[in-house]
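Here's a solo chain for you in structure tokens, the form predicted on its own.
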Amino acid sequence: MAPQKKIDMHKLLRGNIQQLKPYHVMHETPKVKLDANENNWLAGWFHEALTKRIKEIPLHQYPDTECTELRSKLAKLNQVENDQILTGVGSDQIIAWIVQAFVEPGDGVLTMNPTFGMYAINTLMADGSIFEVPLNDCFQFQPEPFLTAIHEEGPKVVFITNPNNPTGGIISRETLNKLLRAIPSDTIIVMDEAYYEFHGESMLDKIDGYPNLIILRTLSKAYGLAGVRAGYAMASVDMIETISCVKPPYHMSSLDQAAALACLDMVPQIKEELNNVIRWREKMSDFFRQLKEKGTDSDLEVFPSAANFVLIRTPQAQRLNATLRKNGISIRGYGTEGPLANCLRITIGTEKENRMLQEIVKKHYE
């Protein structure tokens, strides 16, 4: 049989999706992984509730479509109703179907940047067009040119993080009950608090006085849950149920959703162990604050953060990360372009990890 000619599969692809590269997480495993925002101080907490749950699942069988008990928790958890509640596979999974639902080729979606990337990654999957309002030089949110953004762009849907990744800022209440106020009634306006734990305050309240806004949560950052992929979003009935029209059936496995069960028996433990995590976030921020203090590195910046993690810019931001990989430590790096050049974000360990960074990066200045 003759070869087949060689063909170019990418030229293959969308015009909108050639743009697009694949997404890859390098396969290492350091001794201390501190790159991804995970919550290590919950690591194997939910093993055992896990087990027995596991034995009772009728794995013969479909998954509970409706993620029934799940939603149930999750509303009462969240005080809101049992359909105000919609769960997905991760929040990137609810951000998808929220594209899905409502941009159209060469619809706008309006963010900030620098942000979380699966906003702009999923308007051009579905050939819209993505607007991004630069923070400024400090990483803070900027009020009045995303306002005007908003009404010189029109855009369909416009996503607000807060706290913000990778950044850790924050806006105030204040600010986004103005931004609710500004923002047509027609545009789905979506608050990313996958960080909410942290920060510990919301925009829930105000989903009933704004069918457009939807408010997005995860059990991924503080719940300890990144391995489960358990996201969801709160709204009102109406915009739950419009969003559930792209939703697929048995979208989330039935171990996904005993994993998350377990995990919510536990909130009160959980919410405990949440005071380490920030603690050691203020202890970190001094760690390196003092580090510029000292006169050890004059040029060094570090970010407020209301996250489980501490921005910071050096010039010596790729030789401090080498450092720590050499010894096993592994954190976020941004490279030398773009709005986050000379950045690293370094996610809040155990407190056992993080004394091994401070040594590592002590020593790493003499």
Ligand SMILES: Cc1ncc(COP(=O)(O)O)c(C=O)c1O
Second form
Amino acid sequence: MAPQKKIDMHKLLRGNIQQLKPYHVMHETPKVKLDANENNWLAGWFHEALTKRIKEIPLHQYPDTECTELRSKLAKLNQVENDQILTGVGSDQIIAWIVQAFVEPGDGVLTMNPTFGMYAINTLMADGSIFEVPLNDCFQFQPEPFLTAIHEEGPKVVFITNPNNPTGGIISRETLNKLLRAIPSDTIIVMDEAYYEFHGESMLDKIDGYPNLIILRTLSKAYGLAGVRAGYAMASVDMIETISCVKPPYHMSSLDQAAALACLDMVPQIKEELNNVIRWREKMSDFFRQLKEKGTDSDLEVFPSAANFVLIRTPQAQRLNATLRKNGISIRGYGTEGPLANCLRITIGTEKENRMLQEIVKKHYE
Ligand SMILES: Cc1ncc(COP(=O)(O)O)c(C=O)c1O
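Show the same protein again, this time as the form predicted in complex with this ligand rather than the form predicted on its own.
Then the entire complex follows, led off by the chain already shown.
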């Protein structure tokens, strides 16, 4: 057979996604992983319960596409009706479905910047236009420019992240109510509450009054189940049914569902453990604030966080990140460009991991 002409496969991609690159993560597993907002306090918690459940799973059959038991448990947990819940392979999948369902080429999607990157990526894939309203220099949400963008850009979908990733910042209920009232009823409002459990405030009580409102949650963060990929949306029955139009026949595997159920059997114990994360978030913020106050790094800034991580900004960011990496601790760095220049996001780990990080940081500054 004659040798085939070499083709640049990337050039065959649809024009609007030529700029996309495959999502890569680190190859080596760090000794201490504090880079992805996971919950290390719950490591290994669900294995035994899942092992018991696995024996019951009819692996030769397709999974329950309705995720009946899981939706019922989530409904009970959140005091909503079963048909107000939609589960997905991570809330990532539900974000993708929302964009697929509602965004036509050229439609606007409004969010803030910096925030979770998947809103923009999914919009790009749908050939929509992303409008990002900058947070201020201290990463606080700016209601006035956001309201102006709602009126001027007329977006089809609005993504609001509360608490926000990667800043940890929150938006007051008063401001969220103002936004809800200002957004037209034919605009989809997504409130991404991936970090809700570390904050405790939600707009879930508004879904009955706003049929265009979707609340997103995940089991990846507070519930320690990032490896399983289980997220969910809560909204009006009409909204859930509408998004379900783009849902593939089978999404969460029987194993995913079993693991999520095993996890939800332990909600009271998980809630206890959450207090440790919250306590350590405050300790970690204080630790960095002290470095500033004592003059160890007078340029260091610590941003208030209501999530399971702390964001700091310092001219030392690149060197500090390198020191931590050399010592087996992986955190999330953001390079030297853009709104997150010289920022580091540190996930709250277990007590031992947090202390280890603090010792290395102290030595770095000696
Ligand atoms: C704000 C926010 N939303 C959604 C997600 C996606 O979570 P998952 O797909 O693991 O449920 C993340 C993950 O980091 C996030 O930070």
